[in-house]
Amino acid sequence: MSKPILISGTQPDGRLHLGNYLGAIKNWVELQNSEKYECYFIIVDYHSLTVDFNPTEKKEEVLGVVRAYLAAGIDPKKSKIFVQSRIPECTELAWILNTITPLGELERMTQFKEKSENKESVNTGLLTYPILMAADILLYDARFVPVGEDQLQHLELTRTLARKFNNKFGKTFIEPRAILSKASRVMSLDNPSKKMSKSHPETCLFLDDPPKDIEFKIKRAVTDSGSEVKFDLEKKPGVSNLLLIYEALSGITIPKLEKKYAGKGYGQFKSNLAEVAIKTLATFRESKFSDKKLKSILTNGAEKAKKIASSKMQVIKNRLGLRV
């Protein structure tokens, strides 16, 4: 009996950071190793074109994502790893889904409203981003999609489009279900009300940061009034963010951390957190996969994904009457 397909992806739009790892990739490795799913992990390079980018850096950014996948523990023998743009069927399906998606559905997406707020000009890709995401999911008959809470609205649109297409043209797509990430969102080291972002590198822990940078950034991280290491998102958001990071990296629960640092103040807490982060992220700094090896993995993954995507598109086009 075949395993249900699970799919997710990462944009190659710069160096990956701790939020990418704790919020997604670490969870993917656990799902892969559970052996319950057939896993597809995509580098969604078309999605990354919706923000400013440097074409000369894009290839290295793609390889950087694959390198991070492998360093984290994603195994190309267990999972399919490939680049979105190598599978033209995804954009074919995205166009088809465009034709059954009401404009209002896209305009009400929270992420679109946030990214377009107070901007005079917004590219259409930001608006149609969820449709391309839906195409990536539906094209491979994915049953499960690991997502954070901020992507649930997009996944619900995917389910809606699958249902709408099926009702109109006959049973074609599976309605995918979410697997919510177990990790909390990693917030900025200087502003715990905002997500950690590579656009503010001085407050972001990159996976390949050298030890001295990790230590410097953590020691400068915002804490709160007083000196008690206690989890309280409302009254102590800075320390609470660091506690969440410490728990995720070390596996030590927050109550145990609170007990460990009772009466010891922020200095020792931050110093120990830096040590844990440096040790955990060593695998990313020391990753030595050659570009040739990475490209070979992507080629093999694309060949396997292409067969599935091509077969699915034949079914879709038959449903639409496009095969004469």
The other form holds:
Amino acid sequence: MSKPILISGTQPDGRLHLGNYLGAIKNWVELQNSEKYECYFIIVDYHSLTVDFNPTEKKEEVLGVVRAYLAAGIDPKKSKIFVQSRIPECTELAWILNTITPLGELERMTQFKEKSENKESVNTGLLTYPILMAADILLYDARFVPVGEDQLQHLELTRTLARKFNNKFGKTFIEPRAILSKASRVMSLDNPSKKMSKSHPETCLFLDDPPKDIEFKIKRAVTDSGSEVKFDLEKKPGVSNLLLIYEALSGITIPKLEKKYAGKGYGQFKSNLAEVAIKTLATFRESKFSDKKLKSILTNGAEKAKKIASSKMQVIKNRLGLRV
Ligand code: TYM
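Take the protein just shown as the form predicted on its own and give its structure as the form predicted together with ligand TYM.
In what comes next, the whole complex appears, and the chain from above leads the way.
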């Protein structure tokens, strides 16, 4: 029997950070290695056009994401790795899905609201972005989508669109389910009520940060009043975020960490966490893959994805009566 398909993706819009890794990519590697799924990992370059970007940097940003995937342990022999724009069927399907998406559903998306807040002018791509994401997922009949918590609303829309299309035109799409990691919402180091994001570089640990930056950022991370290293999301959100990060990086459970640092205060806890982060992230700083190798992985991945996408597109067009 064939394995269920699992899909996820990352935007090539700058350097990847700890939220991307602990919320998504680290989990992908474990799911890939479980051998229970047929895995597809996309570099969603069309998505990344929805924010300001520099065309001369885009190629390096795409390759940077592939490099991070490989450094994390995504294996091109086990998983398909490809760039979204190499599969035009994805944008074709996005157009079709546009026609069944209520505008109100897009306008209520939290990410759209956040990204368009206080902007004089907002591009339409920012609004329709979740439809493109739905196309990425539905095109390949994915059953599972491992993402961070911030993508759950988009995935819910994907399920709604699959259901709506199926009801209108006959069973065509699978309603995919999310898979969340334990650290599915890594918070900012200086404000534990906000998610870690590259838009605030000083409060975000990048995967390729040099050790001195990692140490500096963790040492100045916000902790809460008192001095006890204890997991309590309500009363101690700063320390709880650091504990979640520590657990995800080291594999040592939070109760064990609480015991280890009982009576020791924040200083030693932070300095040990910095050591663990420096050690774990070494793989990203030190990884060396030639551009040639990365490009050949992408060509290979795109060839395989293209075959699946074009045959699914035929089915979709048939359902819509578009094949004359
Ligand atoms: P993107 O590029 O913003 O983020 C990539 C992955 O990282 C997760 N993530 C986080 N997880 C925990 N804590 C954080 N602070 C944090 N920040 C980011 C995201 O949840 C995501 O899983 N729309 C998607 C990309 C996409 C996609 C897809 C994903 C396009 N098509 C199809 C799955 C399937 C995005 O912009 O992710």
